[in-house]
Amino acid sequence: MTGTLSVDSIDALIEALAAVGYEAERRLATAVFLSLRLQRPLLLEGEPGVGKTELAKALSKVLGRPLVRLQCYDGMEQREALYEWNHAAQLMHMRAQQNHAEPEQLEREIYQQKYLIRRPLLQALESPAPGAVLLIDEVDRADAPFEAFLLEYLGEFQVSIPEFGTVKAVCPPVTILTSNRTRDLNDAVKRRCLYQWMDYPDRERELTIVRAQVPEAGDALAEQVATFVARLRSAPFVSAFSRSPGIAESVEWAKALVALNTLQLDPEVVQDTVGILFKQREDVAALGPLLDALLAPADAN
């Protein structure tokens, strides 16, 4: 496989991802490995904050490929994903040549590649060896027509441009799609991808992540952070909140606690920093009555 590090096995991929700060469980690493080997897009679904986007970033580092990101949103159009024409430059050319060229010749001239503005899909397809890592982020935020537009790319790593014809990948991009599952994706999209559901990490893996990302926290504080967040996501506490904190929130919280020279979690410091874990007023209010139980020693639960 092409890359700056050897990823010729699942174990090697796990080690390579860990070396760039991403702790992948074996099932996820297997899905990524097969995506690379089979040259198939990989669709990652899961709650916000479980590490879907970060995986694409880490994979870019491991493989030594540039990361090209297509951030999806409601109302996204094809031209924002594939290409646009530089209309201002085309208009200037037309004005300069309007008295010196036939209409047919002028039309050919204004549709040259120098007037083409390449958007993420086209950038990824034209990326030279070893190719790019294309992140199609939060594809569930786009609409059904946009999903239909993606099918040619996902199935054949190519797109059709009316003025040029078919553009096929120089090197098939490593393609990661992410979805927070705000809606179900079309079956045609899913059939063209390998699939992996990503859940929140268990306490031990989260502890490993916090230790790796915030080494200055020390073992004792990292343990407390991992334990507290794991409890927040567990029954019966999880039902009290609109959503659970993600991995990114755990890491940021640990950094904030270090900045405050925290050695031991207590109700006061948790209340003072709760805005890092939760972003909804109702969730912040719901946390207060649960703090004693959340902070209780392990043998008290």
Ligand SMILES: Nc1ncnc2c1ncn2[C@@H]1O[C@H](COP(=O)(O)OP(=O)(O)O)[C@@H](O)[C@H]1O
Given for the second form:
Amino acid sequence: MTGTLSVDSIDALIEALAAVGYEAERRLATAVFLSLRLQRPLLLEGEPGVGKTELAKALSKVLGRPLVRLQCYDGMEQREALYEWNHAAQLMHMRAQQNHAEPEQLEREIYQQKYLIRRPLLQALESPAPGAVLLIDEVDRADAPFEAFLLEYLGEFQVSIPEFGTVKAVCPPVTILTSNRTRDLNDAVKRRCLYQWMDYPDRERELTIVRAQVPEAGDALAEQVATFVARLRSAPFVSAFSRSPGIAESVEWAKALVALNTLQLDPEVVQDTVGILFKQREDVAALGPLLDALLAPADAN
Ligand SMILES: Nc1ncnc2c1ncn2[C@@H]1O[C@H](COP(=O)(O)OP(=O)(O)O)[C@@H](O)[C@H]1O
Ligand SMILES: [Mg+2]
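Shown: the form predicted on its own; wanted: the form predicted together with the named molecule:
After this comes the whole thing, all chains and molecules, with the earlier chain placed first.
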């Protein structure tokens, strides 16, 4: 097997991820483990803030492979993903040579590799051993033609460049695709990937994350934050909001509460810091009337 697969079991992977600050549940770790073993891309879908992007970063640390990131967006084109020619440099070359070289020779010269600007996909394919971790982030933001363009890469870890022919991976990159599911992805893309749906963490896992990232919060406050956010994301409260807070929001909220010297959550301090949990005016307004119920002791719920 190529690459340095330093994790030989799912448990070892969970442990290695935890050691770099990423708390993975077993189902997710299994999907990652299989994607490494089978050398298949892994598609992670889920709401914003559940840890999709962070997983790719953590995996790059665990495997000791560089992270190459392709952030997708509406209107993204192949040349931004794969390569483009450095037109300015090509033009200068032509100006300098036009009186000295035959047209065919000139054409060969301006399509040299040194005038090629390598974008993330090509960088990942050309990464020397042990190979890269390629993060194709928020692929649902790109359009259908771009997804179609990805098929050759996802299926065979290669791409075709008209001027050179086929570029095949030196080492198959560990490939993570993420989607916030703003739209359904092409079936052909899904068929080439292993798939994992990612949910918000349960209270215990979120507590572990908050404790690890905001140790100064102390156990009592961290517990309250984890409990409060878990309630926000569950019935009946969840239906009152357009979006649930993600893990990043929980962590930032805990930091803010520490900055305000909070020892105990109360309606007032939650109201004062609500802008960290919710970024929609309607959601902020919806929170007020629910505060007493959200802050009630567990046994009274
Ligand atoms: N499993 C996890 N363990 C530790 N921290 C996490 C985990 N998941 C998310 N986080 C934290 O939450 C933040 C947001 O996660 P991110 O990966 O950006 O979400 P997504 O890409 O799904 O929108 C990260 O920067 C990280 O600090
Ligand atoms: Mg992300």
